[in-house]
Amino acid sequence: MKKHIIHLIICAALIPLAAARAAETVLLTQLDLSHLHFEGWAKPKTDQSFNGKPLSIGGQKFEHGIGTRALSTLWLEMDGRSERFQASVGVDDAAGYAAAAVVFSIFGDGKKLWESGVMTNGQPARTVDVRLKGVRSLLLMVDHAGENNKFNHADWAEPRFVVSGAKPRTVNAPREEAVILTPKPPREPRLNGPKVYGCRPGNPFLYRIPATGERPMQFAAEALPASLHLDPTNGIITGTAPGRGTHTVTLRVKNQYGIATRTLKIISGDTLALTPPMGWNHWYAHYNRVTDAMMRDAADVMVKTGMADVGYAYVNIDDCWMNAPEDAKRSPDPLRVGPFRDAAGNILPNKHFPDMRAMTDYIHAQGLKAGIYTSPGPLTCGGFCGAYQHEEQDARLFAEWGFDFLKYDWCSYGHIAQGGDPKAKVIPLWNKAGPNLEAYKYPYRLMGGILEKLPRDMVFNLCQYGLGDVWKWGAEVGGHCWRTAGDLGAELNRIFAVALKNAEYREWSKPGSWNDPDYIQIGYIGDARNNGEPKPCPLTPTEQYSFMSLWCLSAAPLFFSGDLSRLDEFTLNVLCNPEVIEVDQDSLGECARVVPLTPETFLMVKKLEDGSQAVGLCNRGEVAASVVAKWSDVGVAGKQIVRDLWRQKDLGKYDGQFKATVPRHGVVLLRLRSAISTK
């Protein structure tokens, strides 16, 4: 018996030793890293820094690891039997930017297990040793420290797991069900769109009244200026813009289920785009495949799907409608290659666009407007003919063709301004004092002055990626909206960072002057890295709602740039909620201010024309978070009626604050109005 007991004791003592022997070390670099998702065009590096050099943090060299950059995420699936994750982390010494700063975080099953705090360039590596027992879902994340993303190169050095069971497996971010939040439009009529509309006296006038409800409908307009005519069956107003001043028109629409009325102020003067322009642009869906037929189809789809009924008005062609040079390698399509101009110097569309005027006439017949694209340089970004030294000739031709919007893309003009053409009558980008602000303004001031004199209203979009702090002077040179940063394209995980950055420029957001953070890219979009055919966008359903919410809170131009031929019910529900769009189209023209709460959460608060407040409860983090909107932060007092704009539903009366659980990368979009003055 005594021998038996001793045997049991020895066996019991050996069990943990056997378990310890069973544990093995698995290097993170041995796993499939194709699921590592991050900002930027390049790929993360294995066993070297992001820019291809040996891994080095604070002067310490490392043999193994992953060189990435902020923002980056890697999700892993575990079996609950992994014991630890260990690594050394920090900013890589070869980042090339003294102010580079990042934060490393590790989440397990929705809870934060470890955070590095802010790590800066030159700082010694920080040791990671995280217990993982029982964890089944793991997230490794590198984030910006603040919103600066310049050369934030970060290393997971010697990253390894100690496991007793199955090896960890890298996976995509958690999947979500695409839940449709927006109710179907009721049968009763509802008038949508802006409450103000700008035009220039004596120019052609075109405005389609946005209205939802069951068709047929009958439209009417009281006090409509005599120079304008309303088609009562389709709600399209045409004619000649009235004389200077504010013309207050009462719009009315009725069907068999009811009547709706709304006031529209037509302000005839010097300012266009009194609310952010809305429409569709072909670029992120069709790139260099665009054709005349696609543009006509786009107009048809915008009417058929109801996009036009909530305010989408522009059908805009981007690059590649012109000819590319005979030796162009960028356009293998022979129908896009040919002479740039005719004998008179007029720019020639390529063979996919046989009749520009007929195309714009078709778009206008739907009550929609047409937009066109060019560059102040000799070539566009796609390598097609630009407007350089033909600016006025091209602008007048665009007006004759019937275009209502011009996107003017910096592209090859940078080469000209840096001295690439010594005969050019331009201002160089650099002088003895450094960067020359007037050089950035010059091509846009030139075109802006031309457009203002044309006998046609043409909204002017300055596409020059925020050079020279364009938001400060875009309106001065005749612009109505301007890109504030580079293309979102392949970096759609930047939508929160872009919205936060845009809010820094909010003082320059006002009627006729809009900060443009790039197009809405949801639904089916092309691969921006190689101009690929449209595929489902990489954003989760929550992120797609957030995209639209953030842009509306920012008072940004709303241009959808997905494949209109593949619109589904979910995408339309995101694009076409009239209560959400009202936040963007509000007459005050304010960009929301940001109220920081935690490193991952913040509020966006936007004052609206009727005295109510639009509030976004925002969570840019990787796990769900509780977010509180305090009335003191929002700038209101007393009981407030809180309305969920995506669900178009009042949630009740709240006093002092409103609290919600916001999902990963989510925005809860609300409208607050005083309960005291509401019966």
Second form
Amino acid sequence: MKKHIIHLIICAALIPLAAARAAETVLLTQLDLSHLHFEGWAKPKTDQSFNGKPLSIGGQKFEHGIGTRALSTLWLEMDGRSERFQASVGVDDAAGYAAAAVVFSIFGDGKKLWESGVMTNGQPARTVDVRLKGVRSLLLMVDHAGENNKFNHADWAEPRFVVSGAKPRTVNAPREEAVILTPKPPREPRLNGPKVYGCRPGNPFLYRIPATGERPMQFAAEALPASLHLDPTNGIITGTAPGRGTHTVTLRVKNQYGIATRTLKIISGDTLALTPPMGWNHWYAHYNRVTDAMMRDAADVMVKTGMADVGYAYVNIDDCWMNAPEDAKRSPDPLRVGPFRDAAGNILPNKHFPDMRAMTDYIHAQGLKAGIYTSPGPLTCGGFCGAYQHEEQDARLFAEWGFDFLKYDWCSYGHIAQGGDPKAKVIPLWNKAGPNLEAYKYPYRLMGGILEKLPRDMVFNLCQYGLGDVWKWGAEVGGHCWRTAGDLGAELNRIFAVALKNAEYREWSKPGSWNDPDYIQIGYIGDARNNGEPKPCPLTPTEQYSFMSLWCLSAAPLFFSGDLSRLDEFTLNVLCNPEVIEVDQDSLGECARVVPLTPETFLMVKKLEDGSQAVGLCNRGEVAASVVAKWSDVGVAGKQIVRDLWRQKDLGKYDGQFKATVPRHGVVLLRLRSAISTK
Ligand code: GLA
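Now that you have shown the form predicted alone, what about the form predicted in complex with ligand GLA?
Every component of the complex follows; first up is the chain already shown.
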């Protein structure tokens, strides 16, 4: 027995020694660096500077390391038995810009462990030696410091861990549980959707009343114009748009558990999209794989899952429904290759779309609307037939086919506008004086004018990535919404930056005229860099809520672009919270104003039609932050009833301010109503 005890004591005494002896050095460059996030397209390099030169900081050369650029983050998971992280850091000498300035920071389990302070070009490397014992989640970050955020090339030179347990593992982001916040819709009826709806007098009319509650439900509409008819079983209103003016209709829906009433103003006039259009677009899920069947299925899913009951209405086909030329470089499947047009010049859908009219009939029968896509240039972005020199003929055909929405994508038009077609009567993009704004407007004005005269309401979506400050003139050329930047798909980690940029154009956001920061890409989406097959999106659950919150605060068009055939409960909960969507669909049409608080945190404040305020407490930083919404910043006074919109729960009455801890990349979305107002 005694012998055993002695043996145990000896063993116990040996363990730390053995552990210490077992400590090994793991080079960061030996780990999987595919999780390293950074700004821009070029890839960070291993053992080279960002622009491919030997690693060099303040004249000192290093053999190993990572050459990246701000803003760059790398998350690692550890077992708590990593001892130290060591490296030399600084701005790379090849950054080639005198004003380059960055800050390196290291966070362990949400707390800052080390910071370099501002490091500038030419400064000698700073040595890092951080104790990690017990740390399970590590973040290595390089941020911009100072005004310039273009050439901030930064090196983690000779970066290594001293570990006595398992090797650290790089990960996309700290793991988070996907918590469902949106309460299940109650069985009692609830009317959702916008309170105003625009149409053009005399055109075909279609509106599905969005309502949740246990079906069967019975719909009614008081004071519905005589030219319209409501199907009481499914809430679909059809007919001919009434004469010019505002027609105030009282909608009513009931089931065995209750009744709900709401006013809808049908405004018949010149303006469509009085609230941001909502729906689904195939692009980020199916790219050049889209088929007629997918579009029909999408309509079915939107109805079956309840998306249509909270306002999603458009089922929009994007690029690749037409033919590509035989000699297409990015040759698609043979069923998408063929003649562009028939003998009369009518554009031909490819073989995956045997009958466009039958497809839109199918979508319309569910009370939903259909959207289509083309380019003002000879080819679309995907290399398929565009509308160039057939603009009117194509638009008329789209209307005959029954489409209700047109996305018009600049793409190959750049070549024409540059003077690429000497026979064309277009305004050259450049003249001696420089870029010509009229040339940016020209193709959109042409199509806008055509659409306005069609005997069909077609929402006109300008897609030209913000060229010529499109937000300033999109409405003038007949557009209802316009992309404010390039494709978001490839840079999903930039949702905060994109929302903030988009908010700079808030002055142009109003009913019938919307800034569009691109589609909601959550659930299963395909990698935009290679038209990939749908996979779970890389965003954390918190980031997905933030995406939706930021878009709603921005009054952005809400188009989900993930795979509808793989919708899960969590994704649906992010997409389908009627109180969150109400912020987006508010009749005032304001885009929230931004109140900056710290470099990482800000408020977004959106005035709503009933006098209340939607407020986003936003944290774009890498760790949780405390954010205070002061009444003076929100623009309210006195006691406010604060409601958490995601949880659909009043949090109480507050005076002066409201404070919350906002998670990494999170938005706490609130609605503030004056406690004394009767509204
Ligand atoms: C561009 C647009 C995308 C999509 C593709 C289709 O990249 O910005 O939204 O329409 O073209 O090719």
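Just so we're clear, the structure is a prediction, and the values are computed from it rather than from any experiment. Take the two forms, superpose them, and find the largest set of C-alpha atoms that agree within 1.5 Å; that set is the rigid core. Positions refer to the first chain, counted from 1.
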{"property": "Relative rotation of the two rigid parts between these two forms, taken as the smaller one's turn in degrees", "result": "21"}
{"property": "Core-aligned CA shift between these two forms for I66 (Å)", "result": "3.3"}
